[in-house]
Amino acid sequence: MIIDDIDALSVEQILWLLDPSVEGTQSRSKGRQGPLSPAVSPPTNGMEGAQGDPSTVVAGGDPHHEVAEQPRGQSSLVGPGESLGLGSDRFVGATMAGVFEHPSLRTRSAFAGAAYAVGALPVFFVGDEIGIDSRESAEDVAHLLCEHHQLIGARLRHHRTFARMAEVARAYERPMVNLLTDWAHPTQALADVITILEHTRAQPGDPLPSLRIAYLGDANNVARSLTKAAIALGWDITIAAPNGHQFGIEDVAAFETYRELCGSKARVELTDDPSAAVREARVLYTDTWVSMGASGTTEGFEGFGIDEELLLSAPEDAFVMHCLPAHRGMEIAASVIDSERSVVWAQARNRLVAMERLFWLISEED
């Protein structure tokens, strides 16, 4: 299973990742008869669930399987191989390779915690100690990691490097997860939508709400994955970015293709007016104005920061998100990120929740 971005997952899989206790997302692995609880069996890959209406999913459960209740958003895993009632022990006693060309705090912490939760030992390769395409080729690195480890997570400077390594992993039938590239950040998007549901649904398992997300700033890797997640769930999203930092024609076309594939009614809108973008948005989202590893300045971003003045243009129940690290006083005001309208720390906590659930999903794939 190669997860390079959100669209590598089916809508059914995304729904399971949002709420593993939801009924109607049972495993359809080819010929697989695992000892899975029907209430929590993760669906397989493919677009089998893409044509379904996500808003019709309701809570359910197996009366013969009891799982201790957890506070909303808290990690549901109680120990290696003991969570969610899943029968797979695929990763128990195995190792997982985490390759980090970029510095990382939330992603690396989440990767380590999630690996432990499914019974694996995380092994990290940081900075230039591997020397991808300098000391040895990306393909040779991938070969070695596939020989030693049961899963590869990679945070790489260039998405094309991920694609090259993924071809090797696919040949080995080793799962590989994009932990961030210059093109996409799928594990962040999964944490984001988990957080949004926590703060918009009265109870877990309730129908998906109708809402609009306003993303302000640079239309970057985070914005791209978030947009795809919103499309899959039927949520409208407006990207407010200054000239030269907005999505281009190819991205817009790709979003439309994905929307049609999902059978989604979500609208993706582009604007250079931050006030207009937030006017009907329940979720206000931002990221650093200069993406990691990119060269450039913040010139032209004036007025795109989320501050108290901009919040006056948003609905009273709107809340604020930031994937971190934050530059207070630039893309977000300190008074906003530290306010009651911020869910930034719930969002950061859910990086671990999302990664755990993703590893459980992967563990059940053929």
Ligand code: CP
The other form holds:
Amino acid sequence: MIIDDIDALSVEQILWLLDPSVEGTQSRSKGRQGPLSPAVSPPTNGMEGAQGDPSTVVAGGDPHHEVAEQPRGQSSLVGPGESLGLGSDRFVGATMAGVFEHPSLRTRSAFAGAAYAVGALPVFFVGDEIGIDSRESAEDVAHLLCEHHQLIGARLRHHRTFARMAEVARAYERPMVNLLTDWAHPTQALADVITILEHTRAQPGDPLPSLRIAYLGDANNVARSLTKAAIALGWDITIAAPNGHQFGIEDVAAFETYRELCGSKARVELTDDPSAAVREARVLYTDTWVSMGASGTTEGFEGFGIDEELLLSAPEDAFVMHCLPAHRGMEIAASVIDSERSVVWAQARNRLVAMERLFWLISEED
Ligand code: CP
Ligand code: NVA
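Having seen the form predicted alone, could you give me the form predicted in complex with the ligand?
In what comes next, the whole complex appears, and the chain from above leads the way.
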């Protein structure tokens, strides 16, 4: 299973990651036939095409919510040998490689916690110590990692390097997960949609709400994965970006193709007007204006930051998200990110929840 972006997962799998069910997974792990299914099959209605209508899906208990009273810092699920019946024991006693060409706090921490939760030892390779394409080729690095480890996670400067390594992993039938490239950040998007649901549904298992996300700033890796996640779930999304930082026609075409594949009715809209973007948005999302490895500057982004004034244009129940790390006073005002309107710490906590669920899901894959 190669997860280069969120659309490598089926909508059905994304729905399961939102609402994993002990009952559903146990029955799958004992004799699963075909693709993963939510515990209760969704009626098909408009979003079918083997995907089901996410707005009507109803699933069983959510382990994250069942253990929500646990002390902060404790994994949402439980450790090896004590799982809630999610997934298989595929990774018990295994090692997982986490390759990081860029710095990371949340992703690396989540990878380590999730590896532990499924019974594996995470092994990290950080910075230029491997020397991908300098000390040896990306393909040779991937060969070695596949010989030694049962899962490869990689945060790489270039998405094309991920694709080259993934070719090798595919031949080994080793799962490989994108932990951020210049193109995509799928494990972030999973945490984002889990967080959005936590803050918009009365309780786990309730039907998916319909809503609009406004993403403000640079149309980057995080925005791209978030947009695809929104499409998969039938949520409208508006990207407000300055000239030169907006998605191009290739992205727009890819979003449309994915929309059709999902049978989604989600609308993807592009604008350079931040106030208009937030007017009907339940979720206001932003990220750094200059991503890791990017050569740009913050020039041109004035007016695209989320501050108290912009919040006045948004609905009263709109809340604010940021994948972090944040630059207070730039893409987000301190008075906003540190306010009641912000859910960034729930969002950051859900990086661990999402990574664990993803590893459980992968543990059941052939
Ligand atoms: N949001 C995110 O990926 O954080 P890190 O870069 O710290 O992993
Ligand atoms: N877009 C940012 C995300 C950091 C988590 C970057 O790529 O640096």
